[in-house]
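Below you'll find only one chain, the form predicted alone, shown as structure tokens.
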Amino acid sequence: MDEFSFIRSIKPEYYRQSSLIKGIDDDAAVFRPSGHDIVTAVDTMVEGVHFTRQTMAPEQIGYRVLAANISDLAAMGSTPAFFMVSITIPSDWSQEELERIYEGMKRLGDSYQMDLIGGDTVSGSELSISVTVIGMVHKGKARYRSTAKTGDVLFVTGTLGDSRAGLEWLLNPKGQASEDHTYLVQRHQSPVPRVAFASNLSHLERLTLNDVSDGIANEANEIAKASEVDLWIDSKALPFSEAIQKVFPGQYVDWGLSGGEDFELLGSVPEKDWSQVIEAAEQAGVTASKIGYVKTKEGPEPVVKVNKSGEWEILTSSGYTHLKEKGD
């Protein structure tokens, strides 16, 4: 396989985005948006670090690395438009397997009308895929972590911990897989970015969003620090699927807080807008759960607190530490 024949094999037959002037076939792509701000993100997955052939088929690898990037765009309130792929190819991956990776990306990209407009291919010792996504948002409407304010409702979409649970089953299967196991594995291999949900809230004057890629323990702390506020989370309000509660009854709460890779959205809105969040979620076919509130920063540094069994604990980016106080 040579680089040029491979590029020809993955080149789109046509493009969807009207703002695109030049796609694949030159030194760089050219597009000309009108009336929008440009949002871009990049993510990399490396074999042996982020995936193995034991946990994912080639098309699932492609789907998932693009999904992770699209989720970042959703957190910015952006509509996906283009993506570029740089791939390092080891000798033990066949052209058929590589084309299946791109088929996985194409399947997901097609559902958002995204165009593949470029990238790079090189040889190396391990498979590595870097995807750059480009999205568009109406001028001044990008969503940031730094806009949460005291009194806001803190919410999260979907359910938490499922991806971590699915990975656990893939790495350590025990017995016959049930429908619950299959559901959790699907949540790990084929996450659904919450683009529609975020888009449905584009009319709100103020909306804070963060992509749940590293677990809400990390994402909540990012919002708290960026907005200079404290976040208070009620662990009993965290949303969990029936599947994770049945299959992993002893781990699901911790995985919900720190498991990561669910690619849900954690956010805050003024309480007066909470009903609109519920409506936007229903329209997008996803749930939105109120899990706490934004409060004024009490100490020198912003913190996230979680209520477990009547005691408030500091939730750090890597987990939580006991805080010797009770009540609110």
Contents of the next structure:
Protein chains: 2
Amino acid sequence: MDEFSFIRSIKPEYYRQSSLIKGIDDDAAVFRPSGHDIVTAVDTMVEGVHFTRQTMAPEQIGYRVLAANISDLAAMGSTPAFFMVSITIPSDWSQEELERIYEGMKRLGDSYQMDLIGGDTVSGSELSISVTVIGMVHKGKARYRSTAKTGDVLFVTGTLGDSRAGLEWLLNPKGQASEDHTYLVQRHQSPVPRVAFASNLSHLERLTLNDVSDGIANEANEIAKASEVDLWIDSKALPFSEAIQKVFPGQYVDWGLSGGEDFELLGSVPEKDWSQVIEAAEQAGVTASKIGYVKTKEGPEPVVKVNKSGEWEILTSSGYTHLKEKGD
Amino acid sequence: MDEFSFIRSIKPEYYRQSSLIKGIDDDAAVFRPSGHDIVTAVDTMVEGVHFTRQTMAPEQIGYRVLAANISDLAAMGSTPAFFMVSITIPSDWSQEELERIYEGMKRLGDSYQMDLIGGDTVSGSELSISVTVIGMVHKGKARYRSTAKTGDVLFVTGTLGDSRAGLEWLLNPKGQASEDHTYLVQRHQSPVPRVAFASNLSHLERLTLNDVSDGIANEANEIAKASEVDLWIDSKALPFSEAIQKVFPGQYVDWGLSGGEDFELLGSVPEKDWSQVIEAAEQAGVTASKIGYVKTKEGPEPVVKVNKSGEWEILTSSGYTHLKEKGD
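Please show me the structure of the same protein in the form predicted together with another copy of the chain, now that we have looked at it in the form predicted alone.
Entire complex below, previous chain first.
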């Protein structure tokens, strides 16, 4: 591969963000934030660990690694602005395939007017893509996982477990794919970060948010710990797509709790603001489901409780509950 | 390796930057720049490509990947503030070795009061470290490679080729290491980014800077192209350490031109400001050498010329000259 022609091919022809002063033509990028706080995160995906060529086309790989990062920005209530890509390239990936990875990122980045402002291109033995994202949020308006309070409504956007289900079908397809299978696969390959939803709620005084990248059992425990509260989740209120219930009736609840990268948002608001959450979701073209409440911590450590079959049991970060132990 | 205990072990106990609002305890980090432009860059080092366990101890690997990034910040005239680390971990690296990598980064980061504010930890088949740095610079004071003007003095900090020479000795040691060898090896393993030098010149109206990460032949051509000027370099004025001249008398000029990662700064200033450059260097404990001049572009394309043995020849990005062709 010709490294210089590759870098030329991925270099943006123009930039959109008015705060950008210098893009990828110097030792570093420069931008001027005006009245905003800056939000930044990095996420890496490695071939064979986070994806395979069997389960994703190059465009989808690019799309998905950027989507995972944008989901972090959404969970902070921030507006995506810039990204940088460091890619490690093994010899068995062609320039055409690599360009398609960047096209996938560009397709998603363009939908947020994001600019690619830097990166690195190195050789190695396995394909690895590390993306840094930078977003802006009005001063003091970043959303944290540490602000949940007793009495808050606990909610989650969209539906749970679909991405895990789509992956399952890609790895073990059995027979012809129905519309339901296609839906789940698309939820795995092209998740939509909930930027618009979070942004529609920027006027709320207090909003707790966490993105669902490791199953809500894990994310709920993060909120509980950071906010020092208990969370009570009604398992019957957890939102599942019709597709997952039809295709994987025996697995979908477990996958919803611990099944991985849905990139939905888990959050809490004071009960009085709940109707505004529903409205913000509607405007963003997604659902928001009330799944429980924030309660005062009862024991020495914050916990997440879930009622399954009428009993309240502790839900661990990994999605394990006592009910499961009893053979449920 | 226990991922959670590893992450706990690298998590900073406190933060120093007053602009930081949220560190690594949420989906993303948040900071508030006040009156500054933000400078950011990313750099990746892969085992077997950029380093081996033969040539660097874990601390040095960590130190060096962060140093490469800080050098980019220095070349923009900015002050280092934050870094994020995405690390891909193969099974043959122990937790103790990984912690030493982070210690190396911490040692260097601490000297600039930098805070580690985010990152990612993933498994893979080869060790790869991707570092994102964020720096601050007073509004409008970022330094670019595109601002060189006819009549400027062209200069470089420190000495050239030492890092390449140190690597050579590490790969092919012959006999006992002298003090000169030790010096070159240390220049390879623990380069000092020229942050203080650039910062001491923040009052200058115009200062062109580029960091020397691929030999000055390449960086000089970058300045020439970006500024649309010719650069004339006097090869006899190129600064070399006594050590490199003694240990590698036959190779040091080539290594100085194209030899890689010195992390010195190449730049230009109006002649009237040259004395201030010398002073800034002295204060920063480094030398600055006048190596030539910026001239009006003579041909259709900007070029870098170097006089070697009295003749002016074109120096390409890769360090090739016509004189070399003649068997010099």
